[in-house]
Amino acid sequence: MKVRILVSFKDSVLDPQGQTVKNALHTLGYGAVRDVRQGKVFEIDLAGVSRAEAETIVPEISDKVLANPIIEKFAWQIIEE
């Protein structure tokens, strides 16, 4: 099974790398994107596991591991069974 997880700030902090990329996407003229927020994706491929265990230990890892709780949030989905 194979899972895609998004990472990104929560929309209460500041993301100055997004900020970057509106300004210079405002610069070449994309004048109608309202905002921009970066994150990270993860694919994480597991093995002998069912959809229910997935449910279980796949937020565990994103909370663990793969993001800061304090400033991130994170959301996931099968993309293969």
Contents of the next structure:
There are 2 protein chains.
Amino acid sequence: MKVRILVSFKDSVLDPQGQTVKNALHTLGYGAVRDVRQGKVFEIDLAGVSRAEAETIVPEISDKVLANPIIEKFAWQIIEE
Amino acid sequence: MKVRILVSFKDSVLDPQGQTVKNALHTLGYGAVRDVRQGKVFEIDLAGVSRAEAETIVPEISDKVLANPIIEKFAWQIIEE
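Now show me the form predicted together with a further copy of the same chain; what you just gave was the form predicted on its own.
Expanding to the full complex; the earlier chain stays at the top.
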């Protein structure tokens, strides 16, 4: 089973990387860009794991390893059974 | 309109960050993890842009600024009209 996990800063946390990208896009003439938030994406291939097990494992992994729960949030979905 | 752009290494390119995460997860006892690929995600808020315009602007921005087309690929979707 393949899962995709998106990790990004909480809305209340400043995102300097996103700001830098926004400024670069403005400089290049893309004035329509109002805001940019940058985060990380993980695609994880899990072997022999049921949907119910994934619902336990994936949030656990995300909280322990992939995201820093103090400043980051995560969202995940199954992309391949 | 909000768009989400996922940037990740092409399948033929080694992903040392993903490997490191995989090893960390194995060490923590998550033996079911067969593979991890890590990438970047950008959420961009575009002001006053139609769907047709987004279909021009977003791939352009992705190719020029967000991804390195030699080693990275991108995928995008509209997440909010």
